[in-house]
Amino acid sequence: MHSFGYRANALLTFSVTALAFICAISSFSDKFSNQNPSAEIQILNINRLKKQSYGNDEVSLTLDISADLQSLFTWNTKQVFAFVAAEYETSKNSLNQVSLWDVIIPDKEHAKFRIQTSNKYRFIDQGHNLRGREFNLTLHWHVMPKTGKMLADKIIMPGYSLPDAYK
């Protein structure tokens, strides 16, 4: 006969192994979901393009953001973190990314939205490289599952530019 401790240990080990196996299978099932998010971002207005007192350029934009991220939600999705970033090149850096706006989407019902807003975070370049600069607006998202690996992807929207003169 085995002792109570030995039996409890065997039962606990089996339970944890079975739970890990179920979590792995459920996480793997997300690979078969059809994800086709869509987004469109328009710049409604460039509110301000100015040179700050210590030499950096700062831009304030009014954005019209519409997105349908409902296809990212499966039974295993806890929430989705989405953000819009301005991405551009300078002579010093091949990629500059500035986060302009973000949102945490808790469920599928809130994953289709349209919002008109000014940039939530300051669009500042270290230096005076923003005048006349072409840039991309990119919608990034991170899918946070209940179990398994966090997934990230993005939609790049090119073809935006800033004015040549300060406003």
Contents of the next structure:
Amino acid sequence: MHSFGYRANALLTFSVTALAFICAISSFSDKFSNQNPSAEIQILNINRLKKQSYGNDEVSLTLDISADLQSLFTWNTKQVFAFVAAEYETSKNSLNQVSLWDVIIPDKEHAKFRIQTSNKYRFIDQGHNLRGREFNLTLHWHVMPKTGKMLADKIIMPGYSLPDAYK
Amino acid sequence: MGWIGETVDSIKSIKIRQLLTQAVTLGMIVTSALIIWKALMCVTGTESPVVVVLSGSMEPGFQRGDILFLRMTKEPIRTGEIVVFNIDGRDIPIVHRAIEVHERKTTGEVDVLTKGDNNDVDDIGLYADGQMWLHRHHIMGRAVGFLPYVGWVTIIMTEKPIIKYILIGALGLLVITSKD
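Can you return the structure of this protein in the form predicted in complex with the partner chain rather than the form predicted on its own?
Let's see the whole complex now, leading with the same chain.
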């Protein structure tokens, strides 16, 4: 009953259980944080709207993105992954979401930012539906914790549109 | 020569009933572990409720050796979700983020494009030849929770199988030689 094996076994079981409990509690504490992020996106310029050689429409644009995501950071946060997606509807597809730009925010100091950039990823449609298309720009964020449950949410900003002709 | 006689005596003295009890206990432990695993599969709706992160393509969020808890619901797949998928012809699941989603009006089916956070390009190069999109049946689950470092046990046991054999051998020896 007092051999080394028994004692090691009991110690190991207890420490694993205690560790699991602490991880669950720290994840649960995230529920009590007050979160009110804000963001604003402006389209500075539509650089090009063209039809690719093998068919699909492609857009290149320059965005001005300003956001304050500082309230998302808790003591249990490892990083926040934020990205901007254009969302629109076409005749064939009820929903299209195309990610234009993303960033990894490692800590609270970097969470309030303003950046002007052209789209990091290519905005290509499945077809030729982009002329005159209205779309929403949505800022999504994904809070990745040090341990436990991940949280994702977004701000939808409607009312952007593309030019009526290729340019 | 004396200890050979002792060992033979101790083997003879293991009663059949005790041996059977130990075998049944071992069987019960293994079976209850299996029951818990299958129950987890039912609750989370996916065939692998827990996966280990094997590559560094999602750093710094997920490092090699972390484990992810997965869940699969009927809700549609949207950008930003971290999905675990299998490519036809390969059996290692890949954990990346969906960056593009196109949902058909008529059928509700989705075309999904994924990319690892730490990669520069999207996953088109990883898909099967001629495949441009992932579909729902490729995706095994969405990551909803995460525990760091715990997956290293699995990685070590897979990459150095000798450790697996040593562990199982030691456990087996412990079971046989324990008096109760």
